[in-house]
Structure formats: structure tokens, C-alpha cells
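Listed next as C-alpha cells is one chain, alone, in the form predicted alone.
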Amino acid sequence: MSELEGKRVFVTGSGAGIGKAIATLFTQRGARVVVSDINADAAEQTAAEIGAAGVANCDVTDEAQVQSAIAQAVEILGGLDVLVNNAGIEVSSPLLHQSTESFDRIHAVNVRGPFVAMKAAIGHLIESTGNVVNIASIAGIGGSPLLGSYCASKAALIQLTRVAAVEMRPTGVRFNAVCPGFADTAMVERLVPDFEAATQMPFGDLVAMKQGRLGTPEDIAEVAAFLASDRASWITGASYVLDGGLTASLV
């Protein structure tokens, strides 16, 4: 039997990229997955491609939409075992030149979104003794030029994960975070010109020097699948780093 056989899973931001890879791998490993994305067409396409159990779209900055989507997922699945908070955005800007509006926007998606999703899902997760996997970033562990607000938002998500894990430990519900380095996604591709201008180095050379290669969405999905599975039953409040040694190196 596959490690995720029968698990009932809701994945935000799963129309493309890392979220799609997670939804795909979880389905391959026996889970029943409800896909969710702000882009309805992308979500429908992903669901059709992977044979998902259903689609329940939402804008994670809208609490009512999140509550409705999770309720819809629970109705489709007959309960909920795993919540994967993957939806996220980036802003490339020198921190103190960034607009307050864009600062607020990135926190609304990257921090408030997972917060309201965890609140909406917690009753169902207590019932199933389920778990939450939050997709954070190594940007939440160390600082990076041009990504100040993104770094702050991912640090906040890591801390929310830790506190939720401690507070909910008596219920048996687990909370963990995955912290990838640079991965082969549309988000990272959008950052390339700004990083090359800031570092005066070809992005491929920077990646090769700091982390060996770009990560893949599938690399990240593998760790998310492990944390969502019963093999990780004694793991909660953890932040798993996937970065080819980037954060381990001083030079």
C-alpha cells in the first residue's frame, strides 16, 4: 500500500509549479486530492491531468473564500487528513523602497493565507488526527537582497508552524514546514534579471556555486509527501531545508 493511500488532501496554489507537483505526487501515492488555485483554469487543467478528486478554488487573501473552499473539499473527500499551504507570491524590491501596499499584499498571501486556512481546517484535522504541511522557504531562515518582505513573510510562516505545532500537540495534529532554496519555477524565473543585476553574475553560475543545481518541484513534493505520511508521525514543528547546501555554507 502506498504511503499516502486514502489520505484526503487539500492543496492551495496547486494549479502550477510546486503545488501541482505536490498534488501530482500525492495522487500517485494513493491520496485523494482536491486542487485549489486562484487561477480556475489552471486548477481545472491540473485536476484533469492528475485525476484529482475535485477542485475547490479560492483566493487565500479572502477568508470567506478559504472557508468555503475547505468546506467544499471536506464535502468532496468526506473529511480532511492533510492541508498543504502552498499558495505564495514574491516581490522583488529593495526593502525600504518597496511600497506599503505590496508589503501588505505579500503578507496577506504568504502569512495570512495559511493562517486562515489552518483555522478553517483545524476542526477537521483534529477529527482525523491529520497534519499540515506549509511550504515556506530558506528565505525565512536567512536574509536576501531584493527579497526583504518575502523573507519576512516566510519567517513568519515558519514561526506560525512552530507555534501551531506546540499548541496543537495534545490533539495529535502535526504542523511542519518545507524550506526550499532556488527551484525551477516560474517564480524564480521572474527573479533572475533582478538577481543578475544585483550580483553582477549569471544566475546559473550563482546557483551552481551556492547550491549545485536548481531544485525541482518534484524534490519539494517528495519531502512534503514524507511529512504528510504516517512515517513522519513523530515529526512536528520542524522546518525541513532543501537547498543543496546553500544555507550550510559560509563561502
Ligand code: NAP
Second form
Amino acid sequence: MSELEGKRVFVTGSGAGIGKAIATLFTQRGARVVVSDINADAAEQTAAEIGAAGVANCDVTDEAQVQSAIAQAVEILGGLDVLVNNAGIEVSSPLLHQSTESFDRIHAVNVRGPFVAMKAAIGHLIESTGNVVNIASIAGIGGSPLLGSYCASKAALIQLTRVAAVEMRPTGVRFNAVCPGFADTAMVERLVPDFEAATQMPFGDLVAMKQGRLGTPEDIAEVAAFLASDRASWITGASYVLDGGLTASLV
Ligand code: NAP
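Next, report the structure of the form predicted in complex with the named molecule; the form predicted alone has already been given.
Shown next: the complete complex, the earlier chain at its head.
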């Protein structure tokens, strides 16, 4: 039997990048996935490509949209076993030069989004003894120039994951975070020019030195699939780092 056979899954931000890889791999492993994105065309295209169970779009900053999308997913799937909070944005800016509006926006997507989604999903997850996989980042563990508000938002997401795991342990619902290093998506492409200007180093050299190679969206989907599966039944409150050794290195 496939690792995720029959699991009913909702993935935010799954029209592109890591979310799309998660929706794809989960489907290949037997899950029934509802794709969701702020970009409706991207979501439709992903769903058609992978043979998803359906589409239920939302902008994760809008609580009513999130509640409605999760209700639609439950309707399509007949319940919910796994919520993957993947939607996230980056902002590249020296921290103390960043506008307050931009700081609020990144927290609205990266922290408040998963928070409202977990609240909307928890009743269904208790019913199925399901689990949540939050896509955080190594930026939630170590600091990085230009990524101050992003680092703060991902640290907050790791902490939400831990507290939810502890509080919800009696229900059997598990909460885990995945903390990737730099991976090959549009998000990282957008960061490259500013990183090269700040470090005076080609981004490829920085990546080779610090993490061996760029991660692939599929690397991250593999860890998410494991955490979502029954093989991880004793794992909750964990933050899984996958970064080619970047955070392990002092030099
Ligand atoms: P990406 O390539 O930018 O894809 C993100 C997807 O989420 C896009 O389809 C995007 O739509 C959508 N999205 C953005 N804002 C949204 C919102 N408010 N509501 C719903 N969907 C929204 O990013 P990615 O690299 O795949 O990143 C996915 C997750 O992994 C994020 O949480 C990110 O922080 C995390 N992560 C990424 C890396 C990396 O190196 N790539 C490393 C560590 C962690 P639009 O394109 O239309 O905006």
C-alpha cells in the first residue's frame, strides 16, 4: 500500500513551487489532494496536471476565504486528514529599513495564515486523528541578512507548531514543521540579485559552499510526505531541517 493511501489532504499555495511538489508527490503516494492558491489559474493547472481531487482557493490572509476553502475541501474529500500550510512570501530588505506595512504583510501570510487555517481545520483533524505540516524554514532557526521579517515569521511558525502539538497531544492530532534551506523555486530566484549584491559573491558559489546544492521542491515534499504519513505517528512538535548541512556548519 502507498504511504499516503486514502489520506485526504489540503495544501495552501500549491499552484507553484514547493506546494505544487507536495501536492504532486502526495497524489503519487495515494493521497486525495485539494489544491489551493491565491493564483486561481496556477491552482487549476496544477490540479489538472496531477489529477487532484479538486481545487479550493484562498488568500491565506483572508480568514473567511480560508474557512470557506477548508469547508469546500472537506466537502470534496468527505473529511480531512492532513493540512499542509505551505503558502508563504519573502521580503528582501534590511530589517530596520523595512516598512511597517511590509512587515505586517509577511506576518499576515506566513504566521496568521497558518494560524487561521489550523483553527479552521482542527475540528476535522480531531475527527480523523489527522495532522498538520507547516512549511517553515531554516530562516526560523538562524538569522540571515535581508530576511529579518521573514526569519521572525518562520520562527513564529515553528513556535505555533510546537505549542499546538503540545496542547493537542491528547487528541492525537500531530503538528510538525519542515525547515528547508535554499530551494530551487521562484521565491529564491527573486532573492538572488539582492543576495549577490549584499555578499559580493555569485549566489551559486554561496549555495555550493553552504549547502552543497540547491534543494529541490521534491526534497521538501519527501519530508512533508513522511511527516504526514502514519510512519511518523510518534512525531509531533518537531522541526525537520533539510539544508545540505547549512545550519550544522560554523564556517
Ligand atoms: P513560491 O515559489 O513563491 O510559491 C508560493 C505559492 O504560494 C505561489 O503559488 C504563490 O502565489 C502562493 N501564495 C503567495 N501568497 C499567498 C497567499 N496569501 N495565499 C495563498 N497562496 C499564496 O514559494 P516557494 O519557494 O514554493 O515557497 C513555499 C513555502 O516554502 C513558503 O512558505 C516558503 O517560505 C517556504 N520555504 C521556501 C524555501 C525556498 O528556498 N524556496 C526555503 C524555505 C522555506 P503567487 O505566485 O501568485 O504569489
